[in-house]
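Have a look below at one chain only, the form predicted alone, in C-alpha cells format.
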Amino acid sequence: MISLEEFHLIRDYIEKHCGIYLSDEKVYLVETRLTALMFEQGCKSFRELYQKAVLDRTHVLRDKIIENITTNETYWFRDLHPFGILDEVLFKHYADEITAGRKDKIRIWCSACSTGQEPYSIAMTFREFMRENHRLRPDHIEITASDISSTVLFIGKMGRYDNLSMSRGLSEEFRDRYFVRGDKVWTIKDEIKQMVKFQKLNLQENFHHLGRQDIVFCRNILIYFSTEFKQNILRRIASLLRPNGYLFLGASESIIMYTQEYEMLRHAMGLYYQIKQNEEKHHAYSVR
C-alpha cells in the first residue's frame, strides 16, 4: 500500500516531467496504475520506485510511469460539435481562402491525440467536405497529431482498431467507408491514415518546431493540470497560432480564469476560440 509521503514524491515527480497534477484524493489511481510496474522494476515500495526513476538517465522508467498515468479514454467524432464547426464553419473559410490563392493549405494540430480517433475524425470530416467541394485536395490540409506516450501512438500510426474502438462514435457509413475490415480488427484506408503525421511531444517541452497553425486541438487534456501550466499552454499555443487561429477545447473545460488571449464563439450548439490580435506578438514570432 502507497504511503501518503510516497503518493506525494511521486506525484510531484509526475507533475514535474508532464504537467499532470494529481489531488491527494488520486492515492488509490497512483497505487493501482504503479503497483504491476514497482513489482516489474524489482522495487519492494513505492518510494525505490520513484529513487530508480530520478537516478534512471536514460528516462525509460519515467517514461513508464507516465505512460501507465496518463488517461486514453478517447472516441470517434468525440462531442461532435468541434467537427461540425469544422465542417460548417472553418473549412468553408479556408476552402475560400484557398481558392483565392492567399492560402496553401489548412494546418492542424491535435495535442494529446491518444489513439488516433480524434485527428482520424478530422481527416475524415475534410474528406467528407471535398466530396461536396472539388475545388480542395487532400494536400490542402496538414494534421499533425502528438501524444507523450509511445504506445497509443504505434497504435495511432497503425490505424488498427477492435470492434470495441470501432462502436464507439463511428457511424457504419463512415466505417465501411473509411476502413477495411479484417479478422478481428479493421485498419483505416490509406487515403485518411496518409492525411495525419503522429509524432511524440511532451507538452512541457517547446513546441514551436510544430510551425505556425490555423487551429489546435487541446480537448479534455487541460483539466488534467494545474492551474499555472493551464496559463502556461494556453499563452503558449496562441503564439503558435496563425493570426485569426482556433483553439478548440474539450466540452467540461473553459479559458476563464487562465487567459484573456482568445475570443470565445459559438456555432449551434458548440464553443471553439479565436485568437486575438495582437500584431506585435504574431510579428515576434517569425515561424511561417
Second form
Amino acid sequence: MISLEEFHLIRDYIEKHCGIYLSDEKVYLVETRLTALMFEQGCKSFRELYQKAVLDRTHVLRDKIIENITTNETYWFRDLHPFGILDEVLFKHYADEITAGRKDKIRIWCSACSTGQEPYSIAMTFREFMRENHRLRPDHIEITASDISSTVLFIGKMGRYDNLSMSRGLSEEFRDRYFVRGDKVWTIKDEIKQMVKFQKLNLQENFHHLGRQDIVFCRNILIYFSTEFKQNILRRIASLLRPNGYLFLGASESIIMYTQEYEMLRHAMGLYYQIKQNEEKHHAYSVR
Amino acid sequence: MRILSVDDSAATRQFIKKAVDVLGFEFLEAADGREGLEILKRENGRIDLILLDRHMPVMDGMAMLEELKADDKLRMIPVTMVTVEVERAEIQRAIACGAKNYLIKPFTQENLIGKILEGLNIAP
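What about the form predicted in complex with the partner chain, after the form predicted alone?
Once more the chain from above appears, this time first in line as the rest of the complex follows.
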C-alpha cells in the first residue's frame, strides 16, 4: 500500500502541476491509478516515482501521472441549457453584431473539452443557427477546444465515436445530419470537424496565447480544484474574456464564493455568467 | 494495426473491440492463452499489440507471456497486461517478464485507448 507520506508527496505534486486537489480519502484512487505506472517506470515505490517525475525535464512522466488521475466524463449537449442559451440568446446577439459589421467572428473556448463532445455540440448548434440565419458562415465562429490529456484530444481530433458514445445525449436527427455511419463507428462530418481546433493545454499554465474570447466553457472541472486555484483560474478567464463576454459552468457548479467579477444571468432554466458591465479587466495573466 | 485481445470475458473483449474500432484498427480475439498462441502462430506473428488478461482458464496471462517472450518470432510484440486488482507482486513480475504496460479494471475507453497508443508507441 502507498504510505500516507508518499500519498502527500504525489498529491502535492499533482496539485502543483494541474491544480487537481486530492483529499485524503483519495489514497485508494492514487494507489489503483498509479501502481502500474510506478512499475512500468521501473520504480519500486511511489516516492521513487515522485522523484523520477520531479527530475524528468521532458514532462512526459508528469503528463502520464496527470493523465492517469483525471476523469473524462462527457456527453453530447450536456445539460442542454448552455446550447439553448447559445442558440436563443448569444448567437442571436453576435449575429446582429456581425451583420452590422461591428464584429468579425465569435470566439469560443472549451477549456476542458475531453473527447470533443462539447466543442462539437457547440459547432452543431451554430450550424443549426446558420440554417435560419443565412448571412452567417462557418468562418464566423472560431472554436478552440483544449484539454490536459493528449489521449482525449487524440480521440476528439479523430471525431470517431462508438454507438455507446453516440447514444449519450445526441438526437437521431443530429446524428444523421452531422455524422457519417461506418461499419463500426460514426465519424463526425468535416463541416463540423473543421470548425474546432484542438490543442493541449494545462489550465495551470498561462493561456493568454489563446487570445480574447467572447465565450468560455469551463464546465465540470472547477470541482476538482482547490479554492485558491478556482479563484486564480476564474480571474484569468475574466482577463481573457472580451468586455461583456460570457462564461458557462457545469449545471451543479457555482462561482459566487470565489469571485465577484461575473454577473449571474438566467435564461429559461439555465444559468450563465457575464463579465460585469463597465469593468473592463486589466489583470495581468498571472499564473501560480 | 492489428490488435489481439486475449481474455476469457466476452464482455471485456467486446469493450476492447469498440476502442479498437474507434481507432480504426483490426481486432482479433482469443478466450485463453492457448488460443491466443494459436492465433499468433496462424497469423505468423503479424500482430502489433496484445492485450492480455492476467487470470484465465486453460492458460493464464503470465504463462502465455512467458511463452511469448521465449519465442524469438513473437518476443518483440508489445504486451499490455490486463487485470482486475492491484497486485504489486503480479504487476512487477509481468513487467520484469517483458510486459510493456499494465491496465487495471475497471477502465474507461479513454484509459484503454491511451494504453493501446502507448503500447504501439504512437504519441497521441
